[in-house]
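In structure tokens, one chain follows: the form predicted alone.
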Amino acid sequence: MLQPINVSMESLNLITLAPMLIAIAGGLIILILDLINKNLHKSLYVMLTILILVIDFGATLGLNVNVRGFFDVMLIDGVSIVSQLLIIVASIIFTPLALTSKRFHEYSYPEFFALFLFMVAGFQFMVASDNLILIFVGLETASLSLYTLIALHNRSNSYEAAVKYFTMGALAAAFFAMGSAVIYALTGSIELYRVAEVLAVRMGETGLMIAIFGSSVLLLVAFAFKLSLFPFHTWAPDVYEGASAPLAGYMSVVPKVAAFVVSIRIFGMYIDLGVEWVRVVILVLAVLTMTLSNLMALVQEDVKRMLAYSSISHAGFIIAALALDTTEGTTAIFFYYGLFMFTNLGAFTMLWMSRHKSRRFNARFDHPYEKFAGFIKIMPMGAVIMAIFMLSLAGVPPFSIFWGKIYVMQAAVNSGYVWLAIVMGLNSAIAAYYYLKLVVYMFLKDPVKDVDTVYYNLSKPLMVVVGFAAVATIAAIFYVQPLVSYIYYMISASGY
């Protein structure tokens, strides 16, 4: 006869959810009120929706570290803590771009920004758990809504990034299904703390180093989908194309930090019980992605191309951190992105405010470098800020990513690693040719004829987000050491 079960709300320890249940009430809210009244002006989402993240942000810093809630299958602990307040900034940057001096139809349905919300809260569930199937939940969750944010651009090829996207994260999915289908098999769980502790004791026997091997390759394709690594990151750069410049430039921050945690959770996992090959195979991967798109950019001739491409190689220079398994490593992660997403918003925010309905410059692209030729000479303020930009991201000190590549290296030479710290200096400086490809054109080349202004598209509200990711940048030097030691102790306090 089956026994009841008496559950008590002190065990199911339910604060734990609060930072997503407050995303996903915020875009239910946006939603009835859209009900109620239809004609509500979409700063007044713009600032409901910053509100919800700001008291998200909240939420999270007040979690204690290392506690599990919802009958074990949320992990609070310092990546789930550090991963999450990344995303809910890197949000909060973004969503006052919504605010342009033309209108731009997506932004006005407040459905946008309900299901912006929703994603959001879908990657606070896929990093803050170790439950494969909440992992895959969450993945989807957030992955279906920023199909629709990236069609919701209402231009044929935003249609034909949304569909590549879809496409690609399909497949990961699908890899994604089948790994954990394997781990079960294998373990009889679907917790990786308990998937850990099984493994660990059968490590000898033949027959499991095989489905071993099955699963984490069916996983490591999964997430070299997710995160666009070499040979899968063909389609990347037409979704960035196709996607409305700030989406761009947020997909190149927040869905690859939530697939880092995943990643660190299960290759962390393979690389601790000594499945050395998982190493090698990451390391790979990390080279061969960096160097690649790295070629790959030199030869665009559109600069929202070049910084898709530029993304892919800094995902394949960080990767690189996750294959040394030190606390070192796993904290380099976090804070390169803590810098990165600084820059590169900032870089993508101002090709949106030079974004035009019609393409004056090339039939092609959007943002060909021939739009920003004597940028200096039309708008001296932009140029420079742009400069500072792209200086950064080819890790020119003091700017921020500088510090976020020092220490990459750094972690990298610690754990022995010499020849991969080399690989990675050589690709800063192949990556600086076409960083500067573009200063060269903004300071030392004459304007196109019959260009009035390139920032069409300019508000005060862009300016301020420009201006915040300028200050970032450019005083990097002073948040840097605090920055690395709250990281640093976070990922120590976790164990990894």
Given for the second form:
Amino acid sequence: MLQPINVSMESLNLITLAPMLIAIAGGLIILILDLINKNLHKSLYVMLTILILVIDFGATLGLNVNVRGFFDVMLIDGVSIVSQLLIIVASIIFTPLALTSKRFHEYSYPEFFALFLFMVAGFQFMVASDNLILIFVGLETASLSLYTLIALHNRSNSYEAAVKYFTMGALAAAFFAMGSAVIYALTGSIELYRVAEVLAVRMGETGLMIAIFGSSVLLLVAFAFKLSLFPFHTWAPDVYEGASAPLAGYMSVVPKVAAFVVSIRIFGMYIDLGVEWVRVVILVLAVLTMTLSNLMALVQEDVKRMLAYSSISHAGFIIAALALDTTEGTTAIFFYYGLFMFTNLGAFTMLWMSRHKSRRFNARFDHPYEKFAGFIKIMPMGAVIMAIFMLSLAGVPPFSIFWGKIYVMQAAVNSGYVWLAIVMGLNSAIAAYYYLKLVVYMFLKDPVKDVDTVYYNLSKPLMVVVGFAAVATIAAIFYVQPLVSYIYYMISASGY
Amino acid sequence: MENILSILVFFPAIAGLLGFVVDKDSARAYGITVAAIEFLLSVWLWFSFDTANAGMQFVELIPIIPDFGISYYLGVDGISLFIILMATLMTLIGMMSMSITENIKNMIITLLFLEMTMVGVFVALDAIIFYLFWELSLVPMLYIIGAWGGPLRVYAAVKFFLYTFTGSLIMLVGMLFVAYVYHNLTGVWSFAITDWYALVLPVNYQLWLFAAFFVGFAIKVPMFPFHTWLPYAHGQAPTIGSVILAAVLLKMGTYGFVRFSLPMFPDASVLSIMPIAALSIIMIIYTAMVAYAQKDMKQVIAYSSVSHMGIIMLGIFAMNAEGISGSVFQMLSHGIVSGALFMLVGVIYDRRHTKLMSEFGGLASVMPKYAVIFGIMLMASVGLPLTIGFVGEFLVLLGFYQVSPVLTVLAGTSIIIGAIYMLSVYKSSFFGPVTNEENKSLKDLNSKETWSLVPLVLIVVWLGVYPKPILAPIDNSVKAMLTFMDEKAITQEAKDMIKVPESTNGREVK
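Could you output the structure for the form predicted together with the partner chain, given that the previous block was the form predicted alone?
First the chain shown before, then all remaining chains and molecules of the complex.
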């Protein structure tokens, strides 16, 4: 006879689900509004999305650290709170970019905003669990929404980008599923904390080591796709190029933060268990990724592709911090992305401002370097801000990313990886060249033609976003201390 | 005014921001006024400076990122004080003599930002704050060379930026490692130089760290073989860019050696004396010979500048009070003299739009005032007694003689080669008949140019005859540093090499 299942509400601890539920409910509200009245303006949806995300932010901020909920599937630790906050803040900055002065057709669909909120919820699920199934569900929810968002951009190469991303994403998902299956077969559990317990007891068995090897390879491939690490990065520049500039900027931050969290949970566990080769592989991937993508970025003719390669290189830079497996290293990941987010979104917003419907400079590219030639004469303030973003990305002090860089390098030195810090330094030097190239075009060359092309798409909301990003980039020195101590506290509280 | 250093650092930057609002016709007057106020502030700093005190003065210490151990930490001693004075003076004079008319407002604003970074480098006592100003100084210079320079300006500007940027990143790794070692020993993070001074590092650590800092500083100096960016930068830069570059920015490198490398790594410094001396002597002789082969007047001065930087390097690594004080003094004199020479070449370039020596001849009869000032500066550059150039060079050679008489003789040949190329420039351009028809109607110095050059002539002669007011405080701080280095050195070799002055207060300089 079946026993009736008895679950008390307290043990479910539904509050842990609140942030995601807010985002999902928000998406549904937008869809319902559209059902009721078809003629609402996109600005309404934009503002609603922002408001919902603000509530989401508040709900996340109010979560208690280190609680589990919903049949212990949800895990609210410091890592998940910090990463959720990053995801939400990036999403809040991203949303107003829909308010351009020219009409871009994806933003006229309310579905865009609903999907966007579902995507945020997906990423939140992904980071707020150590259950491989829920991670997978979150990952797929977010990814499928993101593919659609890319494809909504009404361009033939955005379909291409979406399909490419989808194919690669499906492949990565398959690798993830298989890797998780191996872990399950090995330990009889899909919850990472239990997996860790089982593995710790059985370390050293040959069969187990082989199985760990198999599962780690599969999972590494899956996350290397998601994080666009060498040699699985080839999709990234094409997808970034096809996607609209805001989405490209978004993709360079948010999915990576989410993927980093899962990587920390899985690979951090392996490294903790003493599987040294995982660390080696990650370090090798990190060095190759930052070096090779830097070299590729050097030869790009299009600013957006350059920024795509630069984001790959920054991801390579950061994945090295994961291999350190120290509290500092883990803090560095979030701290770096916290700083990188503003600068990179700012830079992509500058590209978005200059976007037109037809390609006026180049048959192939939307944002060739020539477009920005003499920008200082056309729009001095814009050129200065863009230059600040570029210098920040290059790691020139006192702009934000410099502080991230020294934190990462310091973490590397502390763990005894001085050579890694030197490789990072040399890579920053290579990177300086291509960032500088844009600065040189903007400041030292004469405008080519059609001077209005560079701020064709400009509007007040975009100016606000750029201004905000610029202030965050310039004034970093004043908030680095609170930011880093908050993140460090949260990370160490959750035991990483 | 306890916070005079902060005022000195940020006044030009704030003025630069406000400069965006100033009308472009008044931009020049605005710039000169601001630079003059800044110079007066630095003079005031000199007068409030206690010359008997060899330590850091006007110290400001505010923690900004305690978790990283980074604080806003400023201070000056006898070594940095006069470099700051020289920097503010050369900025003022450079601005006064400037002949640029295109985009003048941008130039003024850029120069004011550059001034902030220059002063910042010389007052920073926190390694990260030092690094911050050090790196930031590249940006305005990139713009100055790239926007107002010659035909290859973009190439020269980017080369300048990338070379120095790469070097300083290696230096940054070195800084992070020192902080790490400090953390290991004390349990606290700190980037304060004065904290780092207290570290006694094992010799192998010292050698690696010395190498890391060396890359950053040597590229900036620029030491042979890292000097290749400099002729391009000078060749393409506008006059004002060359003046600031030669007078102040190169000094950041040599200053870095004095401020970081010597006191932090005394043993490694002693071990590096011979390699560095070898490089410096190659630099002195080789670039002097290259200077002789130049056809372009500005390139002669650019290469002679590298050659003189070699003398400064040699003095720093003499490890005695004469050598180091002489080097610091030579930094000032080189700043003033090479800055003035670049300005003088700029004068003739403005009139004729060429710097080729073959275009000139007999200028002395057409432009007598110009010829006199050029002659004085040239003598100072060669190191003629009673000019500012003699004092530093003499002290450096005197200092290094105690290390190696043979190498000192080799280095001394620079005076001879220097005299050869400088006098041949002077002979071919200024003496003889006026060969070129166009030169017959050249105007002599106008009042703007005279007013900017005459003060420099006065300084050159004054400090050449009576260097004591400047040399004594420098010597004071240098001696304190040497005593400290000797106490800190761990190898016997270093202890033998570092010459501790018998008494650190009030002793006359030889």
